[in-house]
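There is one chain below, alone, in structure tokens, taken in the form predicted alone.
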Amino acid sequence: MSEHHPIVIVGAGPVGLSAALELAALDRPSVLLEMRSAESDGSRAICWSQRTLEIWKRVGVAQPVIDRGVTWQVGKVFYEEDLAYEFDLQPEPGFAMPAFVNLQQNIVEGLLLEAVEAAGVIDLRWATTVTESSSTDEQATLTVDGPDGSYVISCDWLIAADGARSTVRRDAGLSLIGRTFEDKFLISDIRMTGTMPTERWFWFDPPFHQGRSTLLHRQSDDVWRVDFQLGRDVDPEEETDPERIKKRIQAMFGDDIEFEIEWVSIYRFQSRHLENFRHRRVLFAGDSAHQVSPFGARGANAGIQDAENLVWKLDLVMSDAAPESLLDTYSDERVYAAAENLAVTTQTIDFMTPQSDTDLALRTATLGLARRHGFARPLVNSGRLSVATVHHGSPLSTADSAVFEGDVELGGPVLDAPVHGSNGDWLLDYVGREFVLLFYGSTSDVPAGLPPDLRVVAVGEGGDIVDISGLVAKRLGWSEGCGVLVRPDQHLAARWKSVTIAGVVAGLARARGMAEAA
């Protein structure tokens, strides 16, 4: 038996599910293959960033995640028993989405699956294992084993979101480049009733785990993530023994602590990515394309951004509205993002696990100074938390011809802000799924003759929406008469102090991968 479909996705984790939902929002059906028979059975990823929530808001999943999860924005770093550093991930108000929400991956997958079922155009096939895959310049082909036996599926495009042990990547003969670190870490997700605040707490060399580091983070349903650094030469089987874990938890919280172990895992830092995320008709996303340290929550959140970046480009190519080469920019931009994330997390690893006496002495001095002097605190590195990638130097961006003083960078996502309008209360409610020109001024001031397939949103008195707090102008750094071209993934493609038809036409063509800007 064989069958053919326009799009097949391998892997029904958060990345594969998000890609399927993004496609469904564009009326693109997909077949989603998953080797498991149900969603994940452990916490795994738990921290979901503001940018991920903004992406999920467009498919109706953000609010359920927020309602079910734990919202937080403050982190504290301790050295021994003293507070060394404190940070706030959202010091300025005026965003629809919180800085971070903690929610166990298995619960998140359940919420995404509810949206998948409601979408009606996603064919999710559980207990279906890819045994062989290949790709030509015309199509990808999969041999799979499902509940009813073995069969062949071909497709125009294959999205490989099948994780760190990707079968599709293996069959393509592709390897990840980078490093694997030897230090091992123990994740212990425990259920207990605690009075600690909803913050991220991290210790270097605490009295209850001397010479190592420990992370404490709250999840929903009174579940707490406790992450212990173990070192290199440890026995994983011994370290996951419940009695040994119990002793570690008691040393941390006291002998009277009452708790249940929910989930346990041993891991090592990975810092690797593919050199190219596109291989003929296969497009890699998430852990199949890149693997990073979990400290900083940059793995799953980057994978969600992969899906967001990919889907609008794939839609344009399949609609013959853009050349196939537009998909090469998916690889260009997301390889750049992966390299950036790996550089950041590698710095974290080097600080957390000094490889020499000199490195250890430097870290000890930094932590000691941080307790007393503000200049040293930013040097303390317990994980730089996930932020949206700014695609510097993207071939889809039109270089600025003037200086903009705002918070949004060219190639980065437009920052949300409260507005008043008929379709929503936030700027991002008006941006996404298509190219949009944000014009600062009234509707009557919008230049005539703009491309008919470009949606224009006038911001200001007499416009489509009103910048009620002034944050739109502040964050975009614009003034009357300015224009901003926003891509379907809400990233900034071009901007002008004065909008001209020729400039917009050229910028739009470039952002679609169809021509160089004039």
Given for the second form:
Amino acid sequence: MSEHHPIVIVGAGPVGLSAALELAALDRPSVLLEMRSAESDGSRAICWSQRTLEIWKRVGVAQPVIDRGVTWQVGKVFYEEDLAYEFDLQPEPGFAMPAFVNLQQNIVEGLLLEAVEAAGVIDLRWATTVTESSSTDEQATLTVDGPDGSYVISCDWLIAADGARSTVRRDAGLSLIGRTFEDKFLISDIRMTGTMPTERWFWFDPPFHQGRSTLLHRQSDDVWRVDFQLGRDVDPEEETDPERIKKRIQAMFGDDIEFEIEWVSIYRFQSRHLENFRHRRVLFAGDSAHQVSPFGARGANAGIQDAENLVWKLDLVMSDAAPESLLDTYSDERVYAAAENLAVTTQTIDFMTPQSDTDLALRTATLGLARRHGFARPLVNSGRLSVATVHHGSPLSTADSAVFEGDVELGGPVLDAPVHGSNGDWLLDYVGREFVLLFYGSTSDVPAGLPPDLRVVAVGEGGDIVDISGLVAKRLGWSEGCGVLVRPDQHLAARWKSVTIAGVVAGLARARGMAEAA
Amino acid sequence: MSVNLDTLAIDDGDAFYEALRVLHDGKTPHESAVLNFRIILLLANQVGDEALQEILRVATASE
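Please give the corresponding structure for the form predicted in complex with the partner chain, as opposed to the form predicted alone shown earlier.
Full assembly next; the chain just shown is listed first.
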């Protein structure tokens, strides 16, 4: 038996499921292969970022995740018994999505699966393992083992979202560049009725776990993530013994604490990524392409952004509306993001696991000062939490010809803001899926002769939507007559103080990967 | 910003040197290292970014 499909996705984790949903939203069917016979067992990833929620909002999954999960935005860092640093991830109001929602990965996958079933064009095959894969410049071919035996599938494009131990990556002969760190960490997800607030709490050198660090983070259904730093020379079997974990939890919450252990895992930090996320007809996304320390929630959230970045480019290439080289910019942009996430999380690792007496002395000095003095608090690093990547220097961006003072950066996503209009109450409801020109002014002021395949949204009196709180203007840093070109993934490709047809045409061509033709 | 590398900006140099030295009396090497880093962090925040880059450059060039 042999079959051919336009798109096959390997891996039905959050990244593969999100990619399939994004494709379905563009009327692109896909075949989704998963070696498991149901969603993940343990909770694994728990923190879903604002940008991830904004992406899921477009496929109808954000609200179910918010409803089912716990919303949070404040983090506290303790040194011994004292508060050393506190951060608020969404200090300014005016966003549709919260800073973060915590929800067990398996529950998130269940919600994504409901959307996958409802989409109707996603052929999800459980218990199907890729045993062999290869790719030419024309197509990729997979040999798979399914419930009914072995068969071959070929496809025009293969999305490899098959995780850290990616078979597709192995078969392509590619390896991740980077490091594995020695320190071991214990994740224990426990079920207990706690009275702690819904905040991220992190301890350096607490009385209950001296000389090491601990993270406490709430999930849904009274499940709490407790992550203990264990050090280098520990025996994983001893440390995952339930009695041993019980002692650690009791030291933290008192001997009377009643709890059940939901899931336990020992891990070490990985800081690695592929040098190129595209290999012929294979596109790597998520953990198959990059792995970082979990303190910062920069793994799965980066993977969701991979999927978002990839799908519109794949759609344009498959429609012959863009050159195949547009897919190389997927690699350019997301390798840039992976490198940034790797650099940021490596700084966290260096703070969390000092490797020398000098490193430890510097950290002790920092934590000691932070306990008493505000200036030292921002130096305390227990994880810098995931934010949307600004693709600085992207080949798809048109360099600014004027200074924009807003919060939105060229190459970064448009920031949400409340608006009045007929299609939703938020700015992000009006951009995405196709190229959009946001224009500051009334509809009648929009210059005539813009490309017909560019959707124009006029913002202002007499326009399509109204900037009701002034936050659109503040965040975009724009004024009357300005125009902003937004990509299908809601990232900003170009902006002008004064919109000209020639400028928009060139900006649009560049954003579609046709810079030379422009 | 140019960093003052030519003249001492402290009134009584010997007294300052002595004060800095005795801060470390009775301290283990680790405790001394922590104290030194506390001083460095406080001074760094006092002088700010621009002078700091120059100071780090001069310090490493003076080995």
